[in-house]
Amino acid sequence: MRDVASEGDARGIQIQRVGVRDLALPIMVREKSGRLAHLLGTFDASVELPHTERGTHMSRFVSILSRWSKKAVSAVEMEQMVREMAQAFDAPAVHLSLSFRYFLEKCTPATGQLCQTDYVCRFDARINQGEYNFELGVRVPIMTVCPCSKEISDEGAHSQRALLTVNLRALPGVIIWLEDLIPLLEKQGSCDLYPLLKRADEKWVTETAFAHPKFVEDVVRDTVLALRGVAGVVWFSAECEAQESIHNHVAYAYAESE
């Protein structure tokens, strides 16, 4: 059977990024309990193509993730795979990312109530020649209460629900576990968010974001200083984007690390 897509190419133009986007596949992720937990993860995946190649063979992304998506992922598996990709694929280049919604279990803070809050989490691998390297992502919900607001005001603040992005890369073999990352970012904004509050819970959450009022590039300067108590981390970026409660925009603010 002819296969065109090993066929060669005369055009000269070589795609950096060639593979499949938005493939759903059940997934387990260590818990720093040692539990795993089990997830729906969406991959995408690429290969580098070389100028004289016309085409790639997608169905081997599939084959490949298909399998590994019956194991534990971590940073180590992760690796392991676009090292499988680079060899199933003989490409200099590979590029692999997962999405994934991860939960944890917090209290309720005046009344104790047991309650899940999700974040959206993603891992980036990468090869390049041979060079592997792991970003770990995190999208965290917040709130926060306009500084400026409050000062001017006689009565109450505008306040919005935010979201905090932040990406990082640590040393080889070093752990940065969601369970340690997650709460130490959501302690960046004006207070944390809950899925369940009593009228108990509503009060303390509303009191305690307006004692501590912060614009975007507060919450980014804070995050900032944490991760660099973080012991590990070599590099990262944090991102504010505030959903704005008086105005039709959205504001935010970004910084990484040198």
Contents of the next structure:
Number of protein chains: 4
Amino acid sequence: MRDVASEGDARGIQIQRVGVRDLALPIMVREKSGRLAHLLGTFDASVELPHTERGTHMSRFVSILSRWSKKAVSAVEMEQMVREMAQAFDAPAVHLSLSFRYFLEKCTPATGQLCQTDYVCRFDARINQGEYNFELGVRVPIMTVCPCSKEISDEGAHSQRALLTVNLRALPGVIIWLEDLIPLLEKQGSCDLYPLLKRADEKWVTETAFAHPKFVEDVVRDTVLALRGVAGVVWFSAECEAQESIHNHVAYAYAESE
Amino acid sequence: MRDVASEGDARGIQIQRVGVRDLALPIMVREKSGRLAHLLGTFDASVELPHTERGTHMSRFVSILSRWSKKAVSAVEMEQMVREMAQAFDAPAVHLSLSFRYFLEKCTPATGQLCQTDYVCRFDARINQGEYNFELGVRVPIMTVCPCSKEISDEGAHSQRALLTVNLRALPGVIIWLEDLIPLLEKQGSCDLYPLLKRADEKWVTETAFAHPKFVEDVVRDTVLALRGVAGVVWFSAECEAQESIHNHVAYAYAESE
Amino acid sequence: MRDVASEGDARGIQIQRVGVRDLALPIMVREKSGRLAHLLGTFDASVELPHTERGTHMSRFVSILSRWSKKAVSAVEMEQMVREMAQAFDAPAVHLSLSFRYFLEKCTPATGQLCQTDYVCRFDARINQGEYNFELGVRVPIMTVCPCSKEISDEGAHSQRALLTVNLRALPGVIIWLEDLIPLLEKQGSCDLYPLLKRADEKWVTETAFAHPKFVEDVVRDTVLALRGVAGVVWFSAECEAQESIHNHVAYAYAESE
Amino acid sequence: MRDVASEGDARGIQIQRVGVRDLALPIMVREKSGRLAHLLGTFDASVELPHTERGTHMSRFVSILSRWSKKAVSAVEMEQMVREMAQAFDAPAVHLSLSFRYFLEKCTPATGQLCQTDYVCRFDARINQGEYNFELGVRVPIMTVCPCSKEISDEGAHSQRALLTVNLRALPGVIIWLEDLIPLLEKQGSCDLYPLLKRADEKWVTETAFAHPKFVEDVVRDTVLALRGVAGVVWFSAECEAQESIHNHVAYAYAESE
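What would you give as the form predicted together with a further copy of the same chain, now that the form predicted alone is on the page?
Next comes the full complex, this chain leading.
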């Protein structure tokens, strides 16, 4: 059976990324505790295609990722996956991104109810000419109380849910655990969120948030300061998007480390 | 050229709705003032297919709607459109739904800045055995301040953006204008939203909202009372979804008129 | 601490549904084999609120669902959950809907590669005045080849991905397994989909689909016939939405059992 | 009234982008013909915030954009808008992105029916230290027929809807019209799409597509060749995402000019 994808190509154009996107698979992510979290993963995998080849082997991505879906995944395994892909495709550059909703347990602040919150996370690994890079991404919902609204109003201040999105890269060998990063980021809003709040908890959250009003600019700057303090981080970006309760649009701020 | 869709069908199964969805067209909606608003419309159009026919004429929907995209549309024209479709398809039942983002001008509450806010609206028309029905839908963003949070906290109260979605049917011949309905619904939250707020306006919005704390249950009940007062309305539903600033999920309430 | 939600209400308006939506939790679904699938669940839970009460206890939903997130869920447990909610809220009517992406293993048609495909599923349970109702929903991606295009063209025929969505209710005590329902629905398109296809498999899929051209109307009618043959089913709806490759809109058909 | 946003900041952190996102406004885009298209615009506007200032003036974005929503917009006016923003905010860097669904009329290939198709477009303007940059983005739906499927199958070949997304920058003073760019991009698939197709048109589209099978890699390479031929273009990227009819995931290819 003729394989037209494997044939040569005369157009002389290298393609930076060829691959599959929105591939859903069950995955297991290794928690800091060593236990495995069973999660829903969505993959985006691509390779660089030399100008001499017409097409890539799309089914190979799915074979490799399907095999990995049976094993534990962490920053360490992401490197193994992209190296395996680089070899399987004989490709100079590979990019693999895995998105998943991660859960952490936490206790409510006043009554100590144990509950689980969810965070959208991303493991992003790439290899280029043998050089490996890993980026960790996480989106943490927080609450923000507006400092201007509080300052100028006789009573109250508008608040809203906001999303704090951080991407970061660390020194080789340094693992930044989601279990450490997420609580650090949750502290950068006016208050963090809980799926479950008894009345005493709701009082605590309301008063804590009101005592710590923050613009999106404040959240981003405080996040920058916090991330500068994490050992081993060599690059990061931080974005805060507030779903303004007084507007029908979003207010946001974005900063990157130099 | 053989027309396989027009051939008979032996399976003996009538299909309630066959048609097209997510068809985008520029439209003109007649405002209460008589002027025309140029908007982006998305259509969902279907007909009932008798058990004797294999397929419908999908291109006919697009022909009819394309012609209408050059003319003004209001509740009145929706009836003409579905009647034209019923005839063109010789169909006993037709359903046509048109969604669009509508804009209203309003002034900010303290400094009187003129600004425009957007609302997702829907004209939904159906004809069945000659009987015509029209439903108007609108989704209005509002702000809610939590009464519990206000009551139990020493200071402040959490607030959030919420969506108040109303669908309604009126007596034949009665037109409910979006220009009248939307401001009425905006009054049912703790405060309405503005794209633009100077500091004096933000103070007004914050204090007004704080003085009118409402659960989603309160918003829905007050909306029910307000809609009972609109002459000519024979049926309605009201749903309020609050994007809770203290949780990562939505709180909602839904009620229908009896 | 005063509980304003528990106070009475003088507006005299009963609310059909009050609750939480978009609550994400890890869940375990019992497979037909008896094994547990670890999945990401999204809950929508509500109760009817009598006209005499101002608000419901939103945190109670989260408490109950969090506890259940540690246990296996199937149609059987959904009944236990809604009955527990009815009691906890002392509510005459409860509605609980759980959506999740489910995975089934299957072999590719020619080379027999084992692979996993994902399907969006929904368990929907409600209780009203003691009467329990359960609805199973599933969305199955399929391929459709256009019969008209095949008939009129010298060569080829356009094809596209389509979504076949089925909701059904069965007799009390009858369990319809996703493991049985999904493969049955996959047979109603021109061909079913596979995440992984070697060239011999792709040949099989292309030729099988081309030999079985189907309009959305055909898919829905064949699905109706197939579901009529499933013992214990007392009601169903079937919708096929084709993401037409020749248009920028969707073609669809919808039918319900009488 | 104290203005806390205008106060100084001691954290010493510059923020690259502070602004508003998802702001919907009616807009008028100047067509190549000189006529104005009335469309729905969505804005994302931001400025760089010096380390010395605590917050930006969020309402100023909305004031400026609201005023512009009454006037015609094209690449030329985008420059005026960002320059006006740079001045109003006294900001060294401004970024303004405007997304909208644009419509072009075209005739069906065999029977010559006039119809309108929609394309998601983006005007992206930024100014940095006085230097202006403009990027045009467009997403064009096309049809792709799989060359491998055609080659190995006795009959037929799977096809699907695909999205070809192009971003480009041109020499100062050169305007690339959507009216010229879109038809050029539509030619890079196996065939272009039409909202309306009579049977003779559907035959033409099916046979044309079947005669021009293309992988996503082919579409991207042919797009690269086509864009190299557009006078004045100095940079571009091209991505093709095919919503594979045989898989439940996307296949894609991405290339940038060097």
